[in-house]
Amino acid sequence: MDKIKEAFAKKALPMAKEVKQFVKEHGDHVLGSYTVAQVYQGMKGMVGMVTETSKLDPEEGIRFRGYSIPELRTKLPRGPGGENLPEGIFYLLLTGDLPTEETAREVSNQWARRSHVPKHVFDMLDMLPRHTHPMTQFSMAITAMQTESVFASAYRKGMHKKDHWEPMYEDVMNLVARLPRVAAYIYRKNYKDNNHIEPDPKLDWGANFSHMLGFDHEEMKSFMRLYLTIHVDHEGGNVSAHTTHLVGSALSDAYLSLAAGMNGLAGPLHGLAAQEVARWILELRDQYKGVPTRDQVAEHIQKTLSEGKVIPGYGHAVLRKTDPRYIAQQEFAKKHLANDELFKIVQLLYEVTPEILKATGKVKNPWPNVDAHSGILLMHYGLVEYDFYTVLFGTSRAIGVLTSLLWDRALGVPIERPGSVTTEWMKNLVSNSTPVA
């Protein structure tokens, strides 16, 4: 048994015995109550799952098994530029205690020597029209790569329950030690005539796909360990999240059920918003021949506002305040590249944009999300595609779905299967319920 192997099997055999004595002596502890609004929009707030790697605060952001991004950035094992690691997260995430630099190099050591993807993966992507959407490329890919799941292949020949987290495990590791392959093939395919570079076994693992998307600037290779590292998880909620979890909950793979996950962050209302963002921006760029004035980005505002579209990136479904993702970046940006011309659009944007929402009456809030920053920052360094920035999202978000996932096997999460009714069901109980006084 590797020795990452060995550190979750220590933290998460013992908790599932702990999970089981919990749930038997408080399983009929009321958590609260929800109401119909609830259940017709999104279920937002209803507390309906447990997901140990993170949890949202409204006020303070997102914490990683604890730790905000501030006091991550501070703790985790950093890379050349001073960037932190994913290999450093991703180990915090699997085992909740802050990884030593020894340990994560040992993770980069293993997603190395994990990283082969079949030939038959690259052979479908080839067949594939040009036109077709990256994020729809990844997710078929991801699915090829089923072919390998040890899971499946143990599960097949039959093993007790209690072990399901150890198949699991290999499948967890190879396939996030894959994905940078996969993603970097597919940029290369799209938008480099098919002139992939091999990995670079020597480079950590952000630093090596930065290399074999083509992009060697060790600044670049800095931000794309940044960019990994903080896109990783927001706890257990959100589509892409919940998803993996959702389909991995009937004892699908770890690939079949990040196929899921990738498709639900497609969506324009999840992982495709950097798009739509960069997309936002470089129109306002080109409306005002460069970096506009102030009262040219309110006009524009008011002008999106007015045609009953959102502003991209502002505004998040739990946070109340700046997202932490957004300040880092922003930090990288102010330090690397404060003069470019798409950030001074940023920088504007978020001096002018809040005031304008808050005036409307209608936003709970109105300050930027992560993805307000990441896109421009990708395209300071050369990487201008931005159909192609959901992939990146799509491989850090991997770790904490993945994570996630091998927590739920280890723990024996049973099948998710919510009730359901339909709406004179729910009309009946209203008016049949005693009115409050």
Ligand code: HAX
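I've shown you the form predicted alone. Could you give me the structure of the form predicted in complex with the named molecule?
Next comes a single chain, given without company.
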């Protein structure tokens, strides 16, 4: 058994027993109550699942295994240029322990060894029409790689359910290792005349991804490490995480579950917002031929709202403050590209947008989320094809949702099956009960 798998087993297997016992002793404990509005409006605020890897606080933002983003900046191993290695956060999410530099290197080496993508995946991608959205291609490629699922093949042969986590571990490691190669293939096929770049096994996961995309600038590699680290996980209820968990609860393997999660990430209210922000900011710049004034920014925002559209990159279903993932990118931009025209527009939006959204009287969180910033940083380094941005997000998000899925298998989480009701059922319930004051 490899060292990383061993470290996971050492944590997860005793925890599986502990959770079983906990549910036996406290299963009848009442967690809370919820309202008709919550059921109709996306189950916000209802606790409905357990996710071990991270927890989102509305005011403070995300904590990965208890650590905030600023805390992790000093605690996780770093690559050249000073940004954290995504390998480190993978290990933290997987085991709950901070990795040493040697452990992060071990994850890097494992992923380099496991990164082979079967030819039929590329053949399938080559057959798609050029205008197929990169996220559709990404999801299809992940599904096509399901031929390699160790879990699916072990399940077919027959295995005890207490052993499900073992082949799932192999799938998770292999899949994360393969994603940058697949993502880079889609990018180079679509935008760089099918001129592909071989991986460099000496590079860490993030730097190698940047290299395969065609960006060998050290600062871009640094940003890629930061980007891939901060997008990994956002507790269990967001669309990509919840979908991966839900599909996985039917014992669908990691490939099928992740592809489903990626289809959710591809929605404009979730991960596709990264692309929408970039498009919207370029529109704003082009309309006013450069950095607009505050009044022009306000005008553009009002116009978007009056057309019944959302301001991409602003708002959140849980957060009620500026996203710390936004701040991490803002700090990077201040350090490396303070004079960039698009960064100036992003800063201006930060000053103008929240007041306008507050004034609508309905937006619960007027502050920017992670997607409000990423695009202009990528553009600065030459990755200008914004339709591709959500694929980068997905490559990172895979780390969080797949480590969670592995925990689901180790803890023996059963199939998910919440109840649903009709409006008629709701009306009967309401007319037969006294409303709570």
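Positions refer to the first chain, counted from 1. Note that the structure is a prediction, hence the values are computed from the model and not measured. Rigid core: the largest C-alpha set superposing within 1.5 Å between the two forms.
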{"property": "After fitting the core, Glu307 CA displacement of 2 Å or more between these two forms", "result": "yes"}
